[in-house]
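What follows is a single chain, given as structure tokens, in the form predicted on its own.
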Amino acid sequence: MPSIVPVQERYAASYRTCLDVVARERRYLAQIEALPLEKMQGFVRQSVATDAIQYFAIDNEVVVGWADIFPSWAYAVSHCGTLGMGVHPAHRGQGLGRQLLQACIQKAWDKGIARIELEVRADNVRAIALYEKLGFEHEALKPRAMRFDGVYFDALQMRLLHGDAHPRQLLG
């Protein structure tokens, strides 16, 4: 069973590979490929240095999933964080997404984040169901929010406010 670990520089290349696989599916992420390795290494190095809210799912020393919550930089919204995540297709359906989210949510609360936001394609029913199980609520539907190869997709905006999630939901 894969383990959930905080972001670490030694996994930067593997993280890039996993992110690239998910991005190239052109379904779950807004991007369609990962950034070059050098940029990903810098991103991971920065995440480690700032104790970012970022976790990896590791299987045999390979990243097979990730989740992160990055706080907004502007003062008035610095209590808000944006969730991003992905799981390699070969490792979906094993509960990794839930474990990654639980780790991120707990660390977000510990670091003073009071609102976690996300945007998900409206047809990604598995992800939406997971978010709902962890207490996320629907806020808005954004028509034509994403476009892949000329085809538009609606996106759902969801949020989790500190104190809204039932403790059992976060503890598993």
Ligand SMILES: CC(C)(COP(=O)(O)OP(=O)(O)OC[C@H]1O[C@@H](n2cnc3c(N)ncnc32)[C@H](O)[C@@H]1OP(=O)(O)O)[C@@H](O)C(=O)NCCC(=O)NCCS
Contents of the next structure:
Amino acid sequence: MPSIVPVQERYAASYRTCLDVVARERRYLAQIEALPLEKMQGFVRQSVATDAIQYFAIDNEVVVGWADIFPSWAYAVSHCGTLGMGVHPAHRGQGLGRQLLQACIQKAWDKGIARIELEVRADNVRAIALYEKLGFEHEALKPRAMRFDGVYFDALQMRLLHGDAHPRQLLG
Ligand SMILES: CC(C)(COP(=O)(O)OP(=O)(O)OC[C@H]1O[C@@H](n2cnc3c(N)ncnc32)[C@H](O)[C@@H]1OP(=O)(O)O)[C@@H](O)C(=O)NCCC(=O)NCCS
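Having seen the form predicted on its own, could you now give me the structure of the form predicted together with the named molecule?
Below, the chain from earlier opens the complete complex, with every other chain and molecule after it.
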């Protein structure tokens, strides 16, 4: 059974591979491939150094999923964090997404984040179902917010405010 661990430098390359697989599906993430390894290593190093809200799902030392919540840098919005996540296609539907998200939400509240926000393609029913289960609410629909291969897709903005999630939702 995969385990959920905080970001660690030794998983940087494996994280990149996992993200690359999900990005190349060309339907869930805004990016369609991972950034170069050196960039990802730098990003992971920075995450470790800053105790970032970032978790990996590890199966036999391989990253099979990730989730992160990065706070906005500017003063008046620094209590807002943006969520990103993905699970390798071979490992979906086994509860990893839920575990990754629960870990991130808990750490976000612990670190003083008061509002978690995200944007998801409006036809991504699995992700939206997960977010709703953990208490996220629909905020706005952004028409034509994404474009893949010349085709436009709407995106949904969702948010979770600290205190809105029922404790049972976080415990699973
Ligand atoms: C969205 C994603 C992260 C969810 O991770 P996962 O490990 O597959 O999800 P889980 O197994 O933890 O399922 C969580 C919930 O989602 C729902 N769900 C799972 N599979 C579903 C499906 N095929 N259809 C609808 N809902 C589904 C279930 O209600 C489940 O709740 P439960 O735990 O009460 O059964 C994962 O599917 C993924 O990586 N998708 C592609 C990338 C992506 O969409 N990233 C988010 C971009 S905003």
